[in-house]
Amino acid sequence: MNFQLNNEQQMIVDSIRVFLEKEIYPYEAETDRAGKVPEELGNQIREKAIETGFLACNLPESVGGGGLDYTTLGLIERELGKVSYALGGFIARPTELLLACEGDQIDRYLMPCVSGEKHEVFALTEPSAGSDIMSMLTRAVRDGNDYVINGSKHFISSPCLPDFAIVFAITGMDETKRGPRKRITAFLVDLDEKGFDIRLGPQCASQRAYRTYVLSFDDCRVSQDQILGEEGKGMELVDKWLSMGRVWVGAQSCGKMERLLELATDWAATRKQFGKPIGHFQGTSFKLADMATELQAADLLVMHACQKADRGNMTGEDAAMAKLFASEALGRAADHTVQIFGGMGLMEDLPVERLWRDARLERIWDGTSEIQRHIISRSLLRPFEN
């Protein structure tokens, strides 16, 4: 496999590094400190990206997209994961669920997500219903040409407040060979609809800055014209969703890694105990070989994963490969950089305690680290089920 970089992506990634460094890095440390990004620099950051084209550069060209594919996706998403999600989310990439919108939907709620009028958030995870996406409760029950919700959400991240939630419901049961199965439907619901409650939600440890929200649902009746895709189809769009997730969770695992290798090889270049650089002490120097090693072989998982979705037969354990390896990775490199500064690491001054933090996370959303190796053993175990 060839992951060298063509011309045009090279040039991608060196914009986007300027970009980040200018108009990223500097906030950073003030935004984790007030658990918040200021509107008015959340706007901003919004708005340069817009004039630099990075805005929904992962939806089609034929929507006003950047039209990338999936392999330089990976490399922004990398590059992305450096910084800051919540000084990152503006450079909004909006969900590609949205482009099963249909008539009036396309202008409600797609095409102003492109321009960036609009920001949405992907309303799944319920206080029972994490991993076990089948357990939720959220309803949606027919009511003539309407649908009444009832339920709630939690954990629903986005670096601002929503304009509109795609919120999954269950519409009914289907027989299936294994019994009764819950019918799960995608609903387009606008903040302003009445009887939809959306609140902040507790503050993580890892990024401090990116909110989470609460969505509640108390008889809210929305319009059959607002299923995105079809009714009972909810759960094939959250398939997606989650595939292509879990490698961009891997590929800013990977970028996040790589900004703690630098760090770390700086300090211990750098650092002198005991009449010389503590990188010259096989304690520190062999931390730096494992980080540097495991780097490159969650690069590797990651473009793979990445190439094979462009080619449209990407695995679900294609994906959960990439997520796992690099997350487990991260949270290795992120604690050998603490041990490397020392004392340091754990200090406010510098960023390696704040990027500590924000790798724990990448073990947890998008599905754990249990749940990708569920998925990796049941496809290999699957050819001998009876």
The other form holds:
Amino acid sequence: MNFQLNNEQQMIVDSIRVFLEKEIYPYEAETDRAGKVPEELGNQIREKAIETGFLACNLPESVGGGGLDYTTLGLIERELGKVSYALGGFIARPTELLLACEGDQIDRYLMPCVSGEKHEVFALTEPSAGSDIMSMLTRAVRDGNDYVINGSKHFISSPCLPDFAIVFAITGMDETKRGPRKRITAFLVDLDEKGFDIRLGPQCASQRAYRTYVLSFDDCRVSQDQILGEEGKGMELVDKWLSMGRVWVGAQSCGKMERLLELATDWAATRKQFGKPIGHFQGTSFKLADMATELQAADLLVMHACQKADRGNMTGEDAAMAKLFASEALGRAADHTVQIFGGMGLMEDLPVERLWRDARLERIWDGTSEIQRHIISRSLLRPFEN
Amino acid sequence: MKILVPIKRVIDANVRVHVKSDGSGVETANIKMAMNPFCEIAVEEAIRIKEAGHASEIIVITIGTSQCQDILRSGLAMGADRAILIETEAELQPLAIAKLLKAIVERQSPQLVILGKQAIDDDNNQTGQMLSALLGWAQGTFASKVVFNDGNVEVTREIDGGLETVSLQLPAIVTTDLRLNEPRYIKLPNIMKAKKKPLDILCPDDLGIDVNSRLKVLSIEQPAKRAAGIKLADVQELMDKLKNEAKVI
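Please show me the structure of the same protein in the form predicted in complex with the partner chain, now that we have looked at it in the form predicted alone.
Below: every chain and molecule of the assembly, starting with the one above.
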């Protein structure tokens, strides 16, 4: 395996890094404190992301995206992981699920997301359906050529109010060998659709300026043309992209870890106690060594998964291992960094406490650590099952 | 009109530089390298001049090892049209660089050469001026503003105590100061396009230039650590220290 960045990859990383340093870093503290991003600032970041071609860099060239391979995208996600998602989220990277758009859906949903005119949310999670997604309650009942949706979604995250939601709902039951199984379908639902209500959800301790919305559907009627992909194939659509999303969480965790390591190293080298920099005490320096080692290991797992994805043979376990290890190593790194900074590590004047709060989320979303361990262990034991 | 933009590969401005233990130079192994910031400003200015319709082609050039191709590709991704690498392993002094650039100017016949006022590695601040002298061209150094007026280029220079505006007849040399412009973000599609732009590789022998150095670097040292400050009782003591200890008055 070759993890050496090629010339284009290095340029892309440098370019996005400069962009983030200039357009996002200066606004992180104030937006986090305010718990929201001013509309103007969000638009400004989006405009510049469009101008530089990063807005839809994750999508294929055929739809106007960047046409990059997974390895390069992993490097971009790694950089984006360093910044607040509330701000970085305006570099939209529309969900790949939209590639399933067909006919009129292409011009109505996919292309406006690529150009930055529209923003989508991905509405899967429900209060009673988190890790156990099949316990979903939202239903869409067929009525002539329409479907009538009832139910609610929560933890639907987005940097700003979306224009439409990709909503997952039960459209029937299938009999399988292992018993009845819900048929889940994805619908494209516009914000102004009658019976669709969207409200701000509770304030999160991580990524404070990032919004989490609560979506409710009360006899919300949508045409069958609003089905994304095929009826009953919603989970197949999700599964296709779910693993890659986990690798991106791993990549973002690596980026955040690198930022923490830089802060911690700088502090250890300059903060003096007992007449010398605290980095001269092994209690501090060994923490740095552990952080650097775990960062390298996490980076290798993420790059390994990306390279396999580029070859088309990445497994769910590859993605789970990258996400699991990187997000957990990030948790340790964030805790070490606070410890190295001492009291200052918890003060709002420095970015450390924010990064520490933000880091916590990575072990939960896109599948908790427990779910990742379940995926990995299940693959080990599967050959022994009949 | 063609514009030639000579650029240099240096240690990335964000990297903490340290001197090799044997004092023979600074550590560059496994260190991130990048285009010299003043050179980025020069490339940006050339692109703006072209966008304003005063130039038809921008050529970026550098002299150094084959790794220097990375900064040429960055220049191409920013918007230059083609690139030239004069490949050499030798450590070259500004005079040798200026001679090589002169040979390139004679082959490519640009009307304007725009380059950084200095590189952040050895801070020589000589190449632009030497090239101007070798070519017998007008020079506008430390530019903070460049304006085209048919056949002439007006350069506002940052000098001690203020700004000086000079009018140069083309062909001319301009060296860029920090406040001339803010280089643009490199756009993702342009990074991909840069791969396909032409990059010619030459060697100093092709140009018949003797690049042997007449200077030898004897040693390089880390700057002395700044000592902690002290509190003085009165002005009398301050005067005494300035006179007898610091010996500055």
